[in-house]
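Only one chain is included here, represented as structure tokens and corresponding to the form predicted on its own.
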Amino acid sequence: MGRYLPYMAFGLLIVLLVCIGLFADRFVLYLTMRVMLLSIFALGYNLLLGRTGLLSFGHAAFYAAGSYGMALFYLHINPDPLLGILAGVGLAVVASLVIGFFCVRHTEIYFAMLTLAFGMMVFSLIWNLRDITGGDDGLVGIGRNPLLGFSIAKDSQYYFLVVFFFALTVWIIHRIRSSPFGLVLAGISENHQRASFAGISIKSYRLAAFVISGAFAGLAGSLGAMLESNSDPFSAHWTHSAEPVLVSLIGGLHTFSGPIVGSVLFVVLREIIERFTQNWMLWLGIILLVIIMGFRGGAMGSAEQYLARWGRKFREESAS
């Protein structure tokens, strides 16, 4: 039974998302799409941080690469949304491959600072290449043309496209984490020297994890550009890179579902606090600190520990 529990939970989640798409109002649809896009971003990122043990402060660059890649393709080459998404993901893959080639040669704080430096370089390029990127104005006028004959112009229609890519991301990330490749990444995070002695190419595996996480960041950026109908230069800023870090910590760094739960908590809490005070960043920071420090394993990590203790106690009482 426990073996099939994750699949049952995933099925229930998809049913819930479909029900929201069928019956919720426009604001709830928009908020749920924001949660799913942040989840895609964070699931890919957590493959690098939670699974491989590499902290990146530059992943917003790949989100922006997906966003601007999609926008430039739509505005100048072909308005087909699927091709635009593929172009955005492709640009993010190329960017992450180039940047990752230099970054994975280092670890710990040096890796983090290198990703930060490259991320701010990308932000500076987007800001200054006004003729291409629109500078501080960004790129606007990104529409939603029919996809494979189906209209996605309305939010209620586009929502199901986001659900599809969210479900695809969850499935792919789960397969990667449970594959031999994912187990090697976990081994590198646990003890990279022992993995190296076993004949594993540490740099190659780290680069692969970096590129995969960059690809999902690009996917989130491409879908985000279509949702907002524009590409914003601040999507490449280092502060945007902090979001998947926070989300992973809130939900549970070493859990599969942590980034999804963290995304829900982050987006919903922010939306609620913004309605009551102008100092929402202060209060959001306080609440997030309480969650992170009070639940050391994140929301899902703490829940798993509690359920494990409850299960042991139940078995002991049953045995006695």
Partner chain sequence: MLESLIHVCLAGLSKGMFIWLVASGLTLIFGVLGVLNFAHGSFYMLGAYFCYTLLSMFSDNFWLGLALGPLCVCAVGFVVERFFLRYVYHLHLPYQLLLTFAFVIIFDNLVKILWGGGSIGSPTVTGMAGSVSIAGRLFPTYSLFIMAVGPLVALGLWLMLEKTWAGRIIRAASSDREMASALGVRVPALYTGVFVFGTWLGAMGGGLAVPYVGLLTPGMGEGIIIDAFVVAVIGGLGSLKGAFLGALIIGLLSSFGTRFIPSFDMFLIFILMAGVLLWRPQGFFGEAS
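If you superpose the two forms and keep the largest set of C-alpha atoms that fall within 1.5 Å, you have the rigid core. Numbering follows the first chain given and starts at 1. The structure displayed is predicted, hence computed values, not measured ones. First, how it differs from the form predicted in complex with the partner chain.
- With the core held fixed, Ile272 shows a CA shift of 2 Å or greater between these two forms.
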Second form
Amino acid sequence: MGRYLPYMAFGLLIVLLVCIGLFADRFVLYLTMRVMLLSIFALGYNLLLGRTGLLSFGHAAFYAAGSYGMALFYLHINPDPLLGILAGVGLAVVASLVIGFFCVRHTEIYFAMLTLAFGMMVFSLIWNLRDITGGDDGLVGIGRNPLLGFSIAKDSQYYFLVVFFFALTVWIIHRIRSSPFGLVLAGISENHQRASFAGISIKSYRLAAFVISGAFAGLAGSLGAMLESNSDPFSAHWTHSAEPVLVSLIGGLHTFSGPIVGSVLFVVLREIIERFTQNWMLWLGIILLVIIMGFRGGAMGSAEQYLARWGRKFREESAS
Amino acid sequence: MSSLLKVEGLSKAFGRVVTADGLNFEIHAGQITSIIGPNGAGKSTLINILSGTLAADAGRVFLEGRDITRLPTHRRVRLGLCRSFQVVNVFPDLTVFENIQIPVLGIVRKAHHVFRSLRRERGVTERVMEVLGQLKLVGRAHDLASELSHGDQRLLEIGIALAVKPKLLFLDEPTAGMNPVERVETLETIRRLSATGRTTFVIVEHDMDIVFSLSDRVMVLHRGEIICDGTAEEVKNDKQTRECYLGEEVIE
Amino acid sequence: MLESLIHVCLAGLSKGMFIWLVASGLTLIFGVLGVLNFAHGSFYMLGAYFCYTLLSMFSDNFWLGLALGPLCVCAVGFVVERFFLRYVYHLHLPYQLLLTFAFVIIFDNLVKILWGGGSIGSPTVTGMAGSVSIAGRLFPTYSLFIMAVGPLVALGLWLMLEKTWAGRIIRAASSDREMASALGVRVPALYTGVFVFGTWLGAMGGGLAVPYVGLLTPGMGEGIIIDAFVVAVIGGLGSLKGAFLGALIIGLLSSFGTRFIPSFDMFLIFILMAGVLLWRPQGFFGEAS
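I would like to compare: after the form predicted on its own, may I see the structure of the form predicted in complex with the partner chain?
Below, the chain from earlier opens the complete complex, with every other chain and molecule after it.
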């Protein structure tokens, strides 16, 4: 029973998303898409942070690579949406391969600083290469052409493409986490010295995790460019890299569903709090503070702990 | 007797402190060899150089005739050279089963499979259970490593090293911190595994009882040099060894 | 051409000294506590705002504001260390960094609430509002003042760490926490002290920035903290000497970059940072471990 629970939860989630797509109004539709994009970004990112134990401040660069790759491909080469997404993800993979090659030589604070430096290099390039990237204006006018004969021009149509990629991401990340590769990543994060004495080339594995997370950042970026019909230079800024970290932390760093739950909480809380006060960000800071000081498992981690305690109590009671 | 490991002119110095001074020796397959020496004799440095965590200043290392001097740790492990550590060095928040699974995956070159489910790797699972059987840890397979007793964690530590099917295994003070019962059991395990002939053990130890009861051959290291090399009896009776090493123990 | 070069140099030096004022506290805190404090930029910002408010209360007396403002920020720093940071030293790096990041978000937005979200024009300092003529061109007097303050702070820090009893304890604790603790040093109290002192340095940087940057904005800490990170990294994390020289390099580099390759000045700085991290992670001036 317990083994099939995740699959049932996944099925329910997809059904729910489809229902939202069919019946919800435009505002809810838009928010749900933002949640899914953030989830894709954070699910990939958490493979690096939660699984491999590396804190990157440069993943906004790969989000931007996806976004600008998509936009440039659309504007100059071919307006096909699927090819555009492919181009965006491709550019993100190349960028993360090159940057990751250098960054995985370090860990901990030096890794964080290296990714910050490379990320800001990308940001400064995007900011300054006006002729290519549009500088501070970004790239605008990214349309949504029909995909395999289906129109995705309206948000209510595009929505299902996002659902598809979201489901794909969840499936892939789940497979990765339960694969040999996923276990080895957890081992590297726990004890990298021991992992190399298990015949594991730790740098290659760290690089692989880096590139995979970069690819998903790129996917989120290219889908985001199509959603907003523009590419924003600030999507490459290091503060944007903090977003998947915060989301994963809110949801639970060491759980699979943490990034998804965190994204939902992040977007929903923002909407609710902004109705009542002007200071959503202040509350976000306070929420983070509370999580770090007291609930480091995040929402899902704390829920798991609570359920485990409850389950134990229940068993003890029924045994006596 | 065939030579498994050959060390030629190995040197290493940290500033002015020479921890290996032109070492030359061979390790023979099937023999339990012990390396002893007072604190600061260069035992840990030697293990670190041979296992690839530290680069030597000069000299070469051959494993079964193949030059491994410049190979990184994980390549040496795949060629059959592994080590255990003085302090508990396991994956604390993974289960005992997973602790062994990682080295098994690493050595059968399946660790990089990104998409295949772990459950489908039947061969790996069997091998993990086999190793756990050797260590008598099967019953604890699904507990977290950090929940094991200290002695069992040390045993698991050796298990991780054994899981890569090493031809040559360095054990760095394998019984440090164990109680007497665990100690006897661990020594018995080492003796039994050595008798199967698949793995050759090299033990770095402080405890003389262990060294003399277990070893076929003993090497004495002092200030980066080998001052004595022979059977346990020969080393016990060696004058220089008694002066520089055993003497200290006696005084204590 | 020569005059222009001299001025580019002067501008670079004053900018470098200005970053140094902020980076010194960051580096001191990292060296002793081992925490890279994102919120240091917030202390800088708070220093500027407190200073501004106090000086407007005391009939525009800048020096009074500069004396009192950073002290108020010290109280904030004390709360951050004593009631929050202290409990995450034993945790993994992401938690430490994110805790300080949470404070960045909180302080930025508190400032928005208390002082408003817009920019505030800052006053000039009596006697330093003008310019002096150097090599045929005008150069702001206040920038010269900053260029003098930077080395003075460096000298003061050096004297404190090398010549005083407190400095010896700080150095002992930063090289070996356990040893210092065994020798009877109350390490937690020392950490709080160093953090508060580092906070004071950051806030002083902010106070001195009031006339220098001209405008106060709620996000002003985020820009300077990245500059300070770059400087701390280039000098070798935790090395004050390195941070001082690193600040000079970054100041000059950005000044020359802005003058000669304006599109790539930022790129240049970050490529230098990455290069140092890759090839000399102990920093330009740190000793190899």
